[in-house]
Structures are given as structure tokens and as C-alpha cells.
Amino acid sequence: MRLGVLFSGGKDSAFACWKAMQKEEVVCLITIVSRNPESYMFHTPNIRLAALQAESAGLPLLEMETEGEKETELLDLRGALLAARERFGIEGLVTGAILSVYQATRLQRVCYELGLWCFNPLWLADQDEYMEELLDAGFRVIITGVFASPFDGSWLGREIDRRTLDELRMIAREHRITLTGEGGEFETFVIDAPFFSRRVAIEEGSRVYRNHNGVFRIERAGLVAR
């Protein structure tokens, strides 16, 4: 089956893409660029760098802009899927949804209306097992946004390695947040993955942080050999 991946550049969509590649044919990445940083549906930090990741993955990227207004942003998603079906012949859509019923039901509805299969390989996955598999598979992921206590500015730009994962486990237990950031507690960016030909090297970035709310903006990056 020919699949498109709803791709944000974060760990969940990248991992879902990799899982889909093991069973089906991924023919394109689809990125929705929201002008609204508070989008209900779509990841926003460093979204423009999905093009760099797509280049490393050797996959075409279909990029669609949206104002990010609640519900109406689904019309822009629909337009992107129609374009992907016409341009790349997709028969289904892959998403990185884990727990968000709000996102999953709306994605499934749009796919159903267009006659596309909706594949959610991470849906209701054990979060600890997923994070372990992510690292075991060779994904390299940095934290690019924090939006909850007790995260401070030191987390911005930090790579999720074994030590960081242990800290996240402790925080998840003590503060009753999700280990994966699925509740909006943090956002991520993938700098390397098993299906990348080259690693994303961050050359310049800046941090904006205040009151447990901050973003690491990647201002310049390129692809380098591993």
C-alpha cells in the first residue's frame, strides 16, 4: 500500500514513519504548517525544518499552510491529502497519534471521507516501551519546546538519551504527566533516524523561556555525514 505520513519532524511522526516503512511503501511526507502556535491539531516548533529531514530520508515533502483555526484547519489537511493522492497516489495516511482522541478521531474522519486508510502504529502504545524502542532503533531526538512544570530552560535543545529518559520517567511519576509529551508537556525534533541518510546538524539556535514555557528555535541547520 502506498502511504503518506503526516510528518511534523518530531519523534512520534518520525517513528510512525519508520514503523510503516517496515510493512508498506511510504511515498511522501505531508507537513501542515500552522500560523497559529496554539494549533489544536498540528505541531509547530521548527516545522519548516521538516524539509531538511525529508531530504535526508529521500522522500518528497508536500507542505500545506493553515491559519490553524480550530476545526477549519481540517479543511487544509483535507486539501493536503487530496494533493498527495493526486501527486503521489497515496492510499492511506500514517500518523504518530498516541493518546489524543481529539486528534485521532478527526484524522480518521478526514481519511474516511476521502477513502484513505488511516494507520496509527503508536495508538495506545505502552509509553515506556515505545521510548525504549525509539532509542534502541537509533533515533536521536532533541527537546524543542517545554510547556509544563517542572521543565526549565535547561531542557531546551537537550537530547533524549538514556539519562534524560530516566529523568523523564521520574518527572512523569511525580508530576503525573505523560512520558512521551503527548499531553503537550514537551515537543521534540529528530536529528537522526534509521531511515535518514545523513544527520541534521544544528548550526545556530536560540532559546526563549518563561514560567515553564519555552521554545528552542533552530535558526540554521544542515545535513552532515554520520
Second form
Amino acid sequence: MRLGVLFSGGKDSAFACWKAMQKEEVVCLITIVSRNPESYMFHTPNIRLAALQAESAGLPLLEMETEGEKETELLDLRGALLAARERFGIEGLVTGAILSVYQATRLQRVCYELGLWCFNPLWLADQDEYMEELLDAGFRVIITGVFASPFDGSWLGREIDRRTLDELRMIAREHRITLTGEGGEFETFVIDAPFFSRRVAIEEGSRVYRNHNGVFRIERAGLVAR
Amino acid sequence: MISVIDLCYREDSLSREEFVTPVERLLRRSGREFNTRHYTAPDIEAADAAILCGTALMDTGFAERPDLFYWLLEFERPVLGISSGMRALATAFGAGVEPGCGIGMTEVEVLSPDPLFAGKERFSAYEVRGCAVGVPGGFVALAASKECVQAIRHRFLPLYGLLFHPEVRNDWLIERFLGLVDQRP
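Given the form predicted alone, state the structure of the form predicted in complex with its partner chain.
Let us now look at the entire complex, which starts with that chain.
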């Protein structure tokens, strides 16, 4: 089955993409670029870097811009899926939804309207097992946004390695946040994945942080051999 | 031992982790032994009960092979059919299916007393369905949303169908089903 992956550049959509590659044919990545920083569905600070990740993955990237209004962004998603169907012949969509019924409901509806299959291979995943599997598979992931207590500015740009994962586990237990950041507590960017030909090297980044809210913006990056 | 039946479009499919693995995880968590088989090759001889898992909305291949579910007519041990699993159970017993899409959270009202829903009158449930399933002869409607019947049970046998997905926000229902399995002599 020819599939498109709704891709944000973060760990969940990248891992869902990799899972889909084990069973079906992934033919394109689809990125929704939201101009609204409050977007419920699609906002993420380094979305433009998805082009670099797609290049490394050897996959075409379909970028669709949206104003990011609560309901019209679904129309934009619909437009992106129609374009992906026309250009790449997709028969289904893969998403990285884990727990969000809000997100899953909307994605399922749009796919059903268009007669597309909808795959959510991380749906209801055990958070601990998922994070272990992610690292075991060779994904390298950095934190590019923090939006909850107790995260401070030092978390911005930090790689989620075993030591950081242990720290996240402690924080998740003590502060009742999700280990995967599914509740919007933090955002991630994938710098290397088993389906990348080269890794993303960040040459310049900037940090903005205030009151447990911060963003690591990748200003300049390139692809380099591992 | 619980027999988990995978109704997805093929064995070990991309949908498996979405519809089968969450049920397996609940069984593991509650210390139950289980084996999982694709619906094309069920292994139910030694099973104390069977759980028929859901499928993706576009995935209706299982419905084209009703003969592969006729074993349910003589199984007589507890069955829990989830979403597409309810459709397979109900149609094996002769129920009709009508088009009717429902995606998202829906309010479910309990209609008939049953140990599965004891103490609950209403609850919110997550549905991802492309059709409404009729109540087959010999079954009763246990619960319904505004749009359609959401739960059925055989009049005399512990055969249950849930049109919504209990593994999302209502895993207590799967726990209760397992409790009913344990209570059987």
C-alpha cells in the first residue's frame, strides 16, 4: 500500500514513518506548516527543517501552509492529502498520534472522507516501551521546545539519550507529565533515524526561554555523514 | 487462556499495533495467558474465551469472509467483539449492517442490566466505525448512543459485542469481561 506520513520532524511522526516502512511502502512525507503558534494540531518551531530530514530519508516532501485556525486547518490538511493522492498516489496516511483522541478523531475523519486508510502505529503505546524502542532503533532526538514545569532553559537543544531518558522518567513520575511529551510538555526534533542516509548537523541554534516555556530554534543545519 | 483474534487486513499488518497490541497489553497487565491468531486461522480449541479486535475504518476484508466466523455459533464460551469484532460476531448470528459513520467520543447510555455495565448508566466512549450493526436474533441491545446500538449480548450465552473501542478510556470494560471469564465454572 502506498502511504504518506504526516510528518512534523519530531520523534513520533518519524518513528511512525519507520514503523510504516517495515510493513508498507512510504512514498512521501506531508508537512503542515502553521502560521499560528497556538495551532492545536500542527505547530512546531522547526517545521521548515522537515525538508532536510526528507532529503536524508530520500522521500519527497509535500508542504502545505495553513493559517492554523482551529477548524480551517483541517481543510488545509484535506487539501494536502488530496495533493498527495494526486501527485504520489497515496492510499493511506500514517500519523504519530499516541493518546490524543482530539487529534486522532480529526485525522480519522479527514481520511475517511477522502477514502484513505488511516494508520496510527503508536496508538496507545506504552510510553516507557516506546521510548526504549526509539533509542534501541537508533533514533537520535533533541528537545526543541519545553512548555511545562519543571523544565528550564537547559533542556533546550538537549539530546534524549539514556541518561536524559532516566531524568525524564523521574520528572514524569513526580510532576504528572507524559514521558513522551504527548501532553504538549515538550517537543522534539529528530537529528538521525534508521531511514536517514545522513544525520542532521545543527550548525547554529538559538534559545528563547521564560517561565517554563521555551523554544530551541535551529537557525542553520546541514546533512553530514555519520 | 484467552484467544485474541486479529481481524486486520493481513497477519502482522501495520494496523496490528493500533488494534491488537493495546488489547494484548491489557491482558498482560492483568496476568492473563493469551495467544493471538489472525482471523483466517483461529486457534480456539483450548481457549477459555475469545476477544475479537477492531480494524481500521477502511479495513472491511474480514466482512467478506463471514464463513471464517461461523465457529462463534458453537463456541459457547465468553466472547468480546470490539468494533469490527462486534460486526463479525453479530453478522455470524445473522444481523444486518447499515452504513453509518461515527468517529470520536460519543455518549453511551446503558439500556439493559448486565454485569458488564453494573453501576454505570452513562459513559463517554471512543468510536471509529463505518457502519451501524443490527441486533441479531437471540441477542439484546445493552447500550446505545443517539445514533446506534453500541453494545449487544446474547440472551443466554456470554457473547458480547461493543461497537466503540473500550481499550480507549474504558479499559474497565475489558477488565470486567475478564472477571466474567474468571467466574465461569
